[in-house]
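As a starting point, one isolated chain is supplied in structure tokens, in the form predicted alone.
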Amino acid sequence: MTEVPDHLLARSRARRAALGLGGEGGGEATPAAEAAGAEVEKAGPTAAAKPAAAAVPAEVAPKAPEPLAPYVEANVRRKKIPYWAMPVLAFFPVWGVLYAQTLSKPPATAASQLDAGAVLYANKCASCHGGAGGGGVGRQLSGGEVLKTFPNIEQQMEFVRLGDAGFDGKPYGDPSREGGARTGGGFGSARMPAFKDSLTQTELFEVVRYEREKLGGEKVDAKALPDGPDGKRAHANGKPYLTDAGVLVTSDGKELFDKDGKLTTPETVLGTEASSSG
């Protein structure tokens, strides 16, 4: 065991007395205590400062959170749909289907053949034949005049397609008409233009039908009007005049006109498709 010098022991006793642990005036210190105090004195002030250096460091303040993007912040603030409303929203599509089934269908807006014929007549024929068919630059159609010239609709459609150029100096229409048959180009200086290239076959049928039924007063047999007077006109045997493709056909389904616009069966037309107008 190392012997502690007396001056260190004395210093240790003085330190202990200052701390109230005994020493001078406070009781005799034990040799072991004196030895421990001497060791502290021997180590010097650095050893005494060590406990303070071992103190717990101050707590670091938490880092502030980064700001949210504007669209994320707006989504956070937006009010959410409450859970009780979810079943109501889920029922909306079913309600929409049920509601749609209760609505009535709008009425058909497609123009009838006679309505379409009236528009065509006003745009292409009235300037010559008059708004009511009374005649003028062109021949009179009203008062049954058009029916006297053309006993059946096929003959009139052929004349409208070909015009005076197709019958230039030749008779057309009913040869037994009072005063004889009409002659192409024989009505003053006016000449009937050809509409072969400016009217479709559907339009031709519509405008001629209007001239005969609305202006000329033709009475069509009910068998030719299965859907009523404003419906589509058919042949006397009930077969349609127009195919779905808009082509005029005879009562047995053959094309009514050839490539030149003339009737394909002129010899069988007269009288076979005549109306019941007397």
Contents of the next structure:
Amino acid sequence: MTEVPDHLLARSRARRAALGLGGEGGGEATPAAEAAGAEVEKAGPTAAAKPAAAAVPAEVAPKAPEPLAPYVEANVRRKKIPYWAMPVLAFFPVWGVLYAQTLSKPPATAASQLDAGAVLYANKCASCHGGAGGGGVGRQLSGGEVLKTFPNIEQQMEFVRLGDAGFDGKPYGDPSREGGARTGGGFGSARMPAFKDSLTQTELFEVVRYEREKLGGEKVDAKALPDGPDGKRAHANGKPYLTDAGVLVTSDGKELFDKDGKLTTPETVLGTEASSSG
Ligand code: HEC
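Okay, that is the form predicted alone; can I get the form predicted in complex with heme C now?
Shown next: the complete complex, the earlier chain at its head.
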């Protein structure tokens, strides 16, 4: 027969006293211990420990579910963001990125003719004609000067292709130019190089456009700019100057230059064809 250890009985007693169950003191403990002992005889040592053990963790025993605190209940009951809104919320970062992109500059597309012309001018012409076309070793282009010499763009392109050597001692440009017609080789000791081989026809058109429109202040008719002021320049009748292959053509589609780099079009036609007026 197994005895209930004294320390367990003592703890049981203390516990009962604490809970107000064993009011009569130690006298009560003995019958309880005897009952426990009797139990032990039937069920063994584990069962014997139980009554005492059960009495100990009074606070640990399973409690009835406590009523929810009002603030917890409010949280449970409150309206939540509906599930259908989740994709909308998930889209917000994407929207943020898209929005940010509208604020930044659009990615650079192919340079416009005038932008390309500006780069060409800076690299190949500015050293003699000045960054703003004010002149120097080369003649002044700004302030309408270049437009006085070349009322139409075609003759200016021809001059740039051939250089002043192409007009050595001969007049070029408008013969009735204010201050007299220009003469090839008549501007100091410097010479105007021929750009026939160092500029493609597309580049020639771009740089001459830049000189006329940006430096010379030429006003181009809206009909000659069907794609807007920064678009490609066309003839006065809206036909393109450049073919897809990059060949300069007249308003009726014939090549503008012959093999030698000279204009194929008579000056009289060019005069009437000029798409611009001051
Ligand atoms: C080495 C110096 C030099 C460079 C580089 C140069 N030019 Fe000239 N340019 C001249 C000189 C000098 C003249 C005057 C020629 C003359 O009157 O005989 C001239 C004249 C001109 C004229 C005629 C102006 C007028 O009203 O008579 C045009 C247009 C012109 N140049 C365009 C260009 C272009 C376009 C480039 C670059 C692709 C260029 N030049 C590069 C020296 C230069």
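Here, rigid core means the biggest group of C-alpha atoms that superpose within 1.5 Å across both forms. Because the structure is a prediction, the values reported are computed rather than measured. Positions refer to the first chain, counted from 1.
With the core superposed, residue 132 shows a C-alpha displacement below 2 Å between these two forms. Annotation for residue 73: C-alpha shift of 2 angstroms or more between these two forms, rigid core superposed. Residue 175 is not among the residues whose C-alpha shifts by 2 Å or more between these two forms once the rigid core is aligned; its shift stays under 2 Å. For residue 90, the CA shift between these two forms after superposing the rigid core equals 21.6 Å.
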